[in-house]
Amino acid sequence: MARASADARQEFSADFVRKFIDKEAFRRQSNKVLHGHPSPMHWKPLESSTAQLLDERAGYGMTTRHEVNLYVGTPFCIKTKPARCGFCLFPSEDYEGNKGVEAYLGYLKREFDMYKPYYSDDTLSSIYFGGGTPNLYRPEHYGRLMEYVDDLYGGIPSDIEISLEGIPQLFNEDKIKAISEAGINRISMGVQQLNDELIKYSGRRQTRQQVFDTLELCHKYNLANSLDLIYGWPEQTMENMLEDLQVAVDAGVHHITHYELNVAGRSDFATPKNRSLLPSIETNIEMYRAANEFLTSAGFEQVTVYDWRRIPEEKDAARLSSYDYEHNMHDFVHQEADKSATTLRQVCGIGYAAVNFHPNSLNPEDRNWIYMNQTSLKDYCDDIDAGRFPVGRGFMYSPKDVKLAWLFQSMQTMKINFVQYMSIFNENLLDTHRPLWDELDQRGWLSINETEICFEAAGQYYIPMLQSLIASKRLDEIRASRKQTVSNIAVVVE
């Protein structure tokens, strides 16, 4: 590889590069599928009002084109044991039965009112309702999802994507049949294992045939469908992981995300009784090149480091297969390729713990933020009782952290457009983390060719390893605000 020039700006030096990938490669890798910067766990109060700031994002929109990705987010999950299937690591509440989510769809409605004066000339890309799970709804209440974004809007765009989450036994022909009349395109379904002996470890009581038919039923109702897999399971070997995939191609499915098992935080599957069951990591890692040589050859493309799409026969089928919620999000500052234009795509979030992604400008002197809902259903409702929006905590972006921001979703596409990073940040990205490429490219993990730097082999895999590294710098800054001001504020109550 040609070196950087001499007085280049570099990030990180080449020991601390190749000691931080030595130390890190045999921890299991976390947050697969939506690994962010920064992490929630970074985010605080906010000193400004949500008003405020979406006083401010109005004022933003008079000078820089945006485009929006609505989330609408659901609090309830069916009680399993483990708790939360075992893995899953997102903010939910406990199913209570109807009249719990009568109430929160009242709450939900009083929210999306709130929103009308801020989001009604927004332009929406696709829409997303997600949770919890949000087939638990009756069919009656899917018309009445889709009139609250309607209402909000002035009109929902006939050629968007619009997703709905939900898990295999709560899907039934009445449930698909209202979800496709409400204008629901594409059925997302958190299926994690197809084997049935290996699914009990989650606590659910599901089986390989709901699965079977509820993706017939898609079929039926001209819905977009995609499956979620998980390698890495309590117990999975090769042979039931790639039998999983055979079984998912076979039935038709048009998209499969399939990611690594998240083994953090206080997930049951993280516990010592549990992890002596997982695969090693060498066999995980095994397991993902497996499964991308079977996807590649079954007539599927890789799309990220988890996500496939079946390869469409016909123009018209490519709608089925494509993923434009999150896919927008990867290119979130989409510039023209003449440059004549740059749109900057957000995160609209209605609903318990839903996200705010809000990227208003590229100028440095602008404010870009990120703030989530309440993660408590008390905290949400009692919020919206008083008048007030929502929102528990939040990021405000520094120029840094926008450009990190940029990374994290273009290393998920498992390359990096550098060409576009410095039309985009005025900055050449092959200097500034020089050390990095040169450590992956003689590890045999990374190539770059006159536009490109393409992550392969392994550095697929290790992508949220890397990704930390390059942002360690920014967080350990972030680390020491915090703990500079937790110490200012224990002098002024001293």
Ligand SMILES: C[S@@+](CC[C@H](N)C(=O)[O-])C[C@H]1O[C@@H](n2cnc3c(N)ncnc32)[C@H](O)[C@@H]1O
Given for the second form:
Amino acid sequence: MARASADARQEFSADFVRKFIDKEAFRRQSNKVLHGHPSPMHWKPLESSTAQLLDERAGYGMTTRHEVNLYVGTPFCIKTKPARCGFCLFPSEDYEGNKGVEAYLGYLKREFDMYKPYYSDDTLSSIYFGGGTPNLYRPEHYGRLMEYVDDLYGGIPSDIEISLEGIPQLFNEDKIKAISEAGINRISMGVQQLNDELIKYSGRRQTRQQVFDTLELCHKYNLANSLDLIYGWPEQTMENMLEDLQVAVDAGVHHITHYELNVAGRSDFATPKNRSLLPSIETNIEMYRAANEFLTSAGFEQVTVYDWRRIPEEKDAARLSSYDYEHNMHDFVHQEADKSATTLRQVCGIGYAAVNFHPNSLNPEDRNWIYMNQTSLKDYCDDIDAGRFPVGRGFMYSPKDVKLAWLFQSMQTMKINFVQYMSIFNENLLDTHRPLWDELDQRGWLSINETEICFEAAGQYYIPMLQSLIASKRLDEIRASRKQTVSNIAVVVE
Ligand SMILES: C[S@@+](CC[C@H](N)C(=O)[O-])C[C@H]1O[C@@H](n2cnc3c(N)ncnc32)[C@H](O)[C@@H]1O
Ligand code: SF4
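Please give the other form, namely the form predicted together with this ligand, since only the form predicted on its own has been shown so far.
Every component of the complex follows; first up is the chain already shown.
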């Protein structure tokens, strides 16, 4: 690739790019799971009320088509020692019994009702019951959850993907049957490790047999199924990792999410004692490569840096291995091939810690935003009792942030269609980041064809680091503008 001379339109110099990569490549990246822009660390209470935002969104809805991925949050998790399974960085609350669950469902229904004036005309594309641990619910609760959705949207399209996530030890035939009868058609099971010794680091009382039993039940009730596995786990070897993948494939799983362990914050896995048990970054890169090779040879197709789907043998089996909820977001500004129509795909989140991502319009004058519900159950309930939407923090996107959000979603798929980027944002991405593409090309981390930038080899593994690089200038601006606001109004917010 020819090296371009410095250009005022370019965000980064070649020197900046090289130094950034040399410095960061051997540091553990945090925020690898579902990396978006900007990280929730930069979100703050929004200046407009949620009702104002929703009124504004309704206005945009008249001119632009929206499709909605609905997320329904569950706060509870079974207590473990160490806390939060030792590694988890997601918000959750300790499960203290069914009374708390019943009370939560009452609040959840009230929040669904608050959205009736705003969401009932939307078209649902997929539904995800996430958490926390949604398979803590009793069999009779699944139908109730689906009724809440049905009541808000005035029906649920018959052919959409409806997922529910959970942990292996809490599934049984009564629940799987109830889940299936409620109309949920996909199970995502957080397994992490199939090895009964290695899983003990998480403090979970989980066995490999429970995973197989649940998968069998999924097959019996015709539920699409997916396993979350983690590599880079304390004391995990390459052999352990490949054995887990092999048995998952042999058990007929339809989809595998293969995350690298994200080590951060105050989790038990981040303590110095446990850090010393983690495979090195070099080993993790080797594991990433070996997992890719294995899964490809086992008839799986890589869809994102961490998602793998079984290539279906028959056409009607394709539904089983797809993962619409997430993949719709990778293409959240969806253009028809002939550009005759553009659909903006949103996430509407209801429940504890749920995120609402509202790209409303591509007009630079219009507003787009993201916000997250309260991550303390008490705050969530207090807000609803006070008649307020239980929203905690959020972020208002500038036009530049919308581009970054699109770019990051696209990068999860390991390629960027720069022709489409030009068509949506009227900007030549090859020019904007030319020094970056040149540097990655030299390292053998990408190739460029007529329409796409394709990440290759370790370039795929390093996508979260490359996202941090691309966002770095904008994040500096966001930090600086916050400091300015703080000094203007003379309060300390951080
Ligand atoms: C937030 S959990 C919710 C579902 C369920 N409670 C469970 O544990 O599977 C969803 C998935 O996030 C992934 N996850 C959570 N923390 C992670 C971390 N620190 N590193 C990598 N993956 C993580 C795990 O694979 C987990 O299955
Ligand atoms: S990994 Fe799952 S079960 Fe464990 S704390 Fe996180 S959300 Fe809860």
